[in-house]
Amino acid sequence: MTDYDVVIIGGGAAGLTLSHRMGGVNERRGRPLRTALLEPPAGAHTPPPRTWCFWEPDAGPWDGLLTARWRDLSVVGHGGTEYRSPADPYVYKMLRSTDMAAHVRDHADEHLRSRESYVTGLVDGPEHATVHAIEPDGTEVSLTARWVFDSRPPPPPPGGRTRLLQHFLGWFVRLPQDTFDPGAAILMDLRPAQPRTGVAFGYVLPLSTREALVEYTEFGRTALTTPEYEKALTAYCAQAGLGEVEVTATEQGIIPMTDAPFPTRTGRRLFRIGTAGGATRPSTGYTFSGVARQTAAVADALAADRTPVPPVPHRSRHLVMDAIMLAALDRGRVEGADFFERLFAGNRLGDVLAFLDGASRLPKELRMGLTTPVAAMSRSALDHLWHALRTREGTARPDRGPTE
């Protein structure tokens, strides 16, 4: 008999969401599944507290835990022009990782066990998988499970033509006087100085009339140093008219933006979820809504006692569009600030958000594409198609070797 039916590795958004769904899985099954959530003990391997931002219609499953929400969204162009349009049916939301983790643990059923264990290796097998780990006291343990879902950040996957990073530094700031509208957020501000390729932008997410999360973000090949982020963020605070700010906390991160495929199945009983399993949308770096769709599919499979292979939660055509856009940014075919300003200036905000979340239809997507730099994007699309055909031809005609 295995130690567990399901082992979930990592307590980020994907691991917590799947852990939370296991209670519903057990309600739908005749036999509950014994589940373990493995997280490393506090220390060098523990990620710092994070905020997750995402958009969805109101009355979402995490609404009771939200730090803030915004219905009034705007985008600011490189020259300072502000673009506002209805975001309905979407609301932009912020959720703190600490609040989500506490909620998942407080509402877990008796079949979910949280364990502090640093995972050192995984071994696949025909009947079960084995998880090798180290406990906080240094004891080495081996746990067996029918299914293992690994949400730890993987090494860069092979393949893919474009490998950009979304890298950022954010300050939680407090001002001495009322400045912010807690119901209105700047989703993308393109006024910062732009890199040679890629794009740079800031955003402002108010938490109260005097507090906000202010971030500086770049899409590019390499991250900046901390002093470089701080210089850029100081300059952006001045551009945004915030003056002197008191920094109460910081957050910093790097998110992969690549057209490389992320396999969701790595063995007979080993799977990847979250960013590790392709839940991050390549063109935006947003992961939370992809995680929701991916873990819902896994939960449905577990409830029905099917093999729970996590799906990549993005449509194939959207991944192709993302690959074309990323290549155009990376190779300098389009100027990033111009691309995004045209996109938000020429379309209703709710329609853009629907596309970025995979909920749009093809006719509207084609009309949206006409508001971007058409000639440059067409060249990037043709280049992508040519590369795909050459790759397929090379795969279909294996090398015969030298002729004798």
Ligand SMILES: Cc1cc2nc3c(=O)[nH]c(=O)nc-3n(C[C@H](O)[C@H](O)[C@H](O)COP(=O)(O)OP(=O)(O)OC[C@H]3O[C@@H](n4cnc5c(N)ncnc54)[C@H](O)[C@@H]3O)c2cc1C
Given for the second form:
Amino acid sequence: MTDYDVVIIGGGAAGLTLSHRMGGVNERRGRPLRTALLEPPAGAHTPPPRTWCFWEPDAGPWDGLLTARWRDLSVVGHGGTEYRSPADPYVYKMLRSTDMAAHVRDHADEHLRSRESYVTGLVDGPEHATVHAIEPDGTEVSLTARWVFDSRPPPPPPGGRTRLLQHFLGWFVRLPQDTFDPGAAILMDLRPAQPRTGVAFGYVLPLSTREALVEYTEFGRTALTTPEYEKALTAYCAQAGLGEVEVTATEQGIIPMTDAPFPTRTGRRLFRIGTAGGATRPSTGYTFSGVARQTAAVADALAADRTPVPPVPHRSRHLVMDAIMLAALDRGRVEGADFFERLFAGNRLGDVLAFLDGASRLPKELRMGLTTPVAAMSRSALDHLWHALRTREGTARPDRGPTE
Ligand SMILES: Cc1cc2nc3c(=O)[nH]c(=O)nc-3n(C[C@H](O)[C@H](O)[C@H](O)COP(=O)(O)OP(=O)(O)OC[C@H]3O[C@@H](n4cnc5c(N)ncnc54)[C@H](O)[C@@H]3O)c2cc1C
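Please show me the structure of the same protein in the form predicted in complex with the named molecule, now that we have looked at it in the form predicted on its own.
The complete assembly is shown below, putting the previous chain first.
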């Protein structure tokens, strides 16, 4: 008998979402699965609180917890042209990690145990896996489980041709007078000075008429220093017409944007989920909705007593398209600001969001491709094909792994 049926390592977006699904899994099974969620106490090993934005058609499972939602979105071109439209059929939503964590813990059934454990090692085995961890009082513990889902940030995966970073600094700002329309957000503002390769943009997500999250983001090979971000974000606030702002909180981060494959099965009983399990969409850095799809598949497998190998939650053709786009950006074949402005100017916003979330169909994707710099993207596609043929490696495919 193992200590647990399921151990989930990490209480971030993926660990929390999977933990939240376990109640439903237990209802469907009749025989509950004893689950532990391991997350160290807040400190040096844990990321600071963050906000997760995502879009979905209207109602969704986290609606009661949202900090904000927007139906109207705009993209601003490098020269200042604004492309504003409803996000229809989608609503763009913001959820705070702290609100999600509290909700998951408050609504867990009695079969989920949250433990403040820092994981130090994993050992796979034919019958069970063993998780080595340290408790807050320094005690070393070993926990056995039938299945282990690990969402700790992994070292960069090997392989892949392009390794960009989406790196950013955001300020939660307060202004002395009404400035924002709380129903409308700027998704991408391409007015900031552009780097030689990659792209730089700002965005503004209003939380009330006087408060907003304002961010400066780059897609590029190397992150900036904090003073460099602050300079860029100050300049962007001025460009966005915000003037003097009071900064009430900050959000800073780096999200990998790579075509390297992320294996989701690392042992007979060991799996990876979340960013560690390829849930991040390479071309956008958005992860939250990929996590939802990935953990839904894991929950279905657990409910049906199948081996719960997490799928990479992106279609193979989208991963190929992303690899082509990332390579074109990284090698300077396309100018990032021009690429994104053409994409948003030439297509309905809802269609672009559907594509970026993997919900589009091929004919529309091909038409969308024609609105981007076709010659440069074709060269990047041929280059990708040539490389794939030479290495016979291709790009990441959903890792189905062997079943038992
Ligand atoms: C600041 C920021 C903002 C983002 N905003 C968005 C967004 O708006 N929309 C979107 O789709 N994506 C966003 N992303 C990308 C992505 O959604 C997030 O990184 C998301 O948190 C990834 O979820 P995850 O569960 O894979 O990893 P994380 O949320 O990072 O969770 C990993 C967990 O593992 C825990 N951990 C680490 N080491 C150990 C250990 N040794 N033992 C036990 N636990 C451990 C950590 O404490 C952490 O809680 C953002 C990323 C950042 C950095």
